[in-house]
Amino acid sequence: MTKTDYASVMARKGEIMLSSLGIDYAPFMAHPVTFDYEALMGLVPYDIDEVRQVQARAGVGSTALIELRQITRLARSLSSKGKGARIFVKDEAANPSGSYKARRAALSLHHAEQAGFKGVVTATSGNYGAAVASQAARRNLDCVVVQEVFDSHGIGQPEILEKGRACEIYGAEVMQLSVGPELFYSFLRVLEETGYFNASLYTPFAIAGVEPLGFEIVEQMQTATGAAPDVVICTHAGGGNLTGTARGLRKAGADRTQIIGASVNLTGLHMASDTDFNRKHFTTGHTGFGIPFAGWPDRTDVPRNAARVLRYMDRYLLLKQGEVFYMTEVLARLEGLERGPAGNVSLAAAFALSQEMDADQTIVVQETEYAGAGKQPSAQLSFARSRGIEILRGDSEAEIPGQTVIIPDGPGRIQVRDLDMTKLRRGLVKKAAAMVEDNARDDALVQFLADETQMSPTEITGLL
């Protein structure tokens, strides 16, 4: 009989993924760190205009680019002469189940109806188990969605929620799970049980299913303003958003186009923590992801993660919770467009940066998301005061993640604020080369490392 304690799934794992995922990593895995990234993603078996007619099939895609042009002007009014950098935001909510993650969703899915699986597993609590449940009903798949909801009272934030109803509608069976290790055990065991396909967000698929997104925007951009666009701005958590929209952007020629990740400032909070689950009020696009997973990809269900930001990504912003919030709103109120967080951590990151760039250039933000009711700024302001969090106005800057929420009390409180690439780039390196012997350290590994960060192989050299 098959032994269903902790400790014998997770001896496990491998065997699990390897079954449920139709991939086969082994050539991929021989060493520690290195492994042909190209390759990796070669196992799309489609080019990018295959992928389009798939999502096509699904619904998904070819969504409006919308210029804000009152949020460009509003910029403009706090720009010095000749700045306020023009703003676009890809409509990504007009997909299947609200979010760009249908695009992951239907390939992935896609792939999984091709191999011959009846039903598919996702371990999330954001908006993909909504995206998979949606494609997964088009297919006639089962599908279960493991969702960390709760802390260890019972209580769950709203957002979260909200994502849990948003599969159940689409006929997914749902676990919710209190916040720790259960999650990855329970996900496991549901894979093995069911012999159902792991719709990863990290794989392959999940990856290429969103380069089309940033083809559409060079396409789209070239048709409004004659040229692709000088920024593309991703909300950046775990790294697939950003990594398929740049390699969409490549693929499009885009090549000198600014690639700029956004994160929500969590700094202080872990996600793990059973005391810090609820004193956040972001579920996604916070630096509690997008740090650890830029900095070390391969912390993934799956093992070797296709999403690895650090090749991409040129630049890196953090956003207060309340400049978001207040960002939502001036959306609502100046294009008359109500779209959920995730979407608005990016937007919030182009209004400050577009004051700093010249009134004839042009920022995409490239995602927005649906607005449910557990997504309103109302439902998580309210949240976090039942938690105990002091909600203000005034300087954002003075925010405090779990202890203070700062709505600004103008536009002219949101700010740029970069994150060292540099360090982030050097922590990654440091990670490699603890897992290597000294005398392992050859070109190979030099380069592979100089791909991952965008740094020197002489740089790398001088690291290792």
The other form holds:
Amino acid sequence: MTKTDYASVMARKGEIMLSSLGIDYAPFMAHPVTFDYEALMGLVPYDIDEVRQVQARAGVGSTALIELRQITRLARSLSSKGKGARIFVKDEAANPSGSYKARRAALSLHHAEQAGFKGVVTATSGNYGAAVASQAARRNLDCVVVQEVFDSHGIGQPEILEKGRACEIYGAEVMQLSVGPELFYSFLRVLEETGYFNASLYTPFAIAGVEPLGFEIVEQMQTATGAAPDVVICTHAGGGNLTGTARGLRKAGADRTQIIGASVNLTGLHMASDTDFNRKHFTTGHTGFGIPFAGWPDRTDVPRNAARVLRYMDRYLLLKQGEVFYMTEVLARLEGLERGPAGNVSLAAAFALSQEMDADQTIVVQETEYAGAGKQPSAQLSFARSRGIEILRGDSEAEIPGQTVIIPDGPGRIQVRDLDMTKLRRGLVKKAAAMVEDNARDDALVQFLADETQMSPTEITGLL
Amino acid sequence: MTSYAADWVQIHKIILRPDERPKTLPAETRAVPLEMRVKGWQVTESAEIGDQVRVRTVLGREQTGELIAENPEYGHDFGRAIPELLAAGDELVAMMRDMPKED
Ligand SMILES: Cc1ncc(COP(=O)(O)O)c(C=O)c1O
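If the one shown is the form predicted on its own, what is the structure of the form predicted in complex with its partner chain?
Following is the full complex, with the preceding chain placed first.
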């Protein structure tokens, strides 16, 4: 009989992943570091028009682009003369499961269906689970979602409980786990038991599914303003959102659009900590995922991650939790849009950045997310307050994750805070270098790392 | 409370005991087991909270574990208004009213 203890299952990780993906990663695993990224993406046998057709059939995509005129006005009132870029938002909440994740799920599940799988399994913090469950329902596929929900007291924060409920409503079996990275072990066991498809967030299909988002932005901005946007801001966690959007922008010819990532800064809270778990007030789009995934993408449930943000990200901005809650209020009160948490991270970044840009420039916040019970600041902050987190007004700069949430005492408090990209890029190069023998550091490695980090081959050689 | 076959229930089981968890975990996480909860239609004839029961999940997969609830509430809601945010909203609306409209 096959052994199902932790060590035995983890030892079979490679085979389980291979048989559950319907993708042959072997050609991309020959070298410890380098592989042909475009060839990996090329495993998706559809061009972007075909991807859009697949998604249209699944009710996904073609969301509205909304200009946030009042928010732009507010930004201009705080800017020096001639500054204050126009801000637009892509209303991704209008997708079937309420977030852009429907795009990733639609193409992944189309692939699963084509490959003959009877069901799908996904490990996720939530929105993607709902997206997979929703797309599985449309295709008569079984769906199992493995979700980290509770701390050791059986308590889960409202946003996570809502995401789990959403998975259930679409007919998924939700395995709700307590805190810990061994979720991956449970996930592998389900894959083995069921023989279902691993609807990973990180396959080429899951990333190609986001490309139309970037493509649509260019089309819609051309109609609205006559040009591609100057800046697109993506809320960043695992990296698929930014990677897919950036690729779509490029495919639509937007070569000069600056691509910016934004995450909530949760520095100081440990992602695998049972006690920190319910002290974070954002469940995704935060630095706990964003920084490690940017700095080293290959830490997922696939042999090679197709989401590789440093190839595309020009800047990475960090927001305080209080700033994002404040922007959520701004969006509701000034634009009449109640939307869920993740997109408002980028929105807060856009609001601060607009004030540094010229008034004739444009910024697109590339997503919103649905707002159901549990997802509002009222739910998340009531929960936080009941657990001893202090909620104050003032300067968000002083916020300490896990102890305080500081709601800005005015819109002028929202700041542009750059994470040092050079450090992030160098970190990736160093880690790669450690995996390769000194005498094997050839031109192919240099070129790969230059592509991975948008640094020059000369800089890479210097670092190696 | 007794639950019966075909009731919609929630079960709980330990996936990994503390000593089976990786040593790399933070101490507070490694001090507790990795737990799982799942819902399904009860298969066991009748059971009390705390009993081991069999359930059939929505997908028809059978699972065994400790019965912890019969049709548990989702429980999450909208919370209460956050006065700090309400006040911020009011300030913003007032600010916009005083701001000259652009051309
Ligand atoms: C609504 C929403 N926006 C953005 C993100 C971040 O995407 P990614 O993990 O691909 O960086 C997530 C991921 O959890 C999400 O659910």
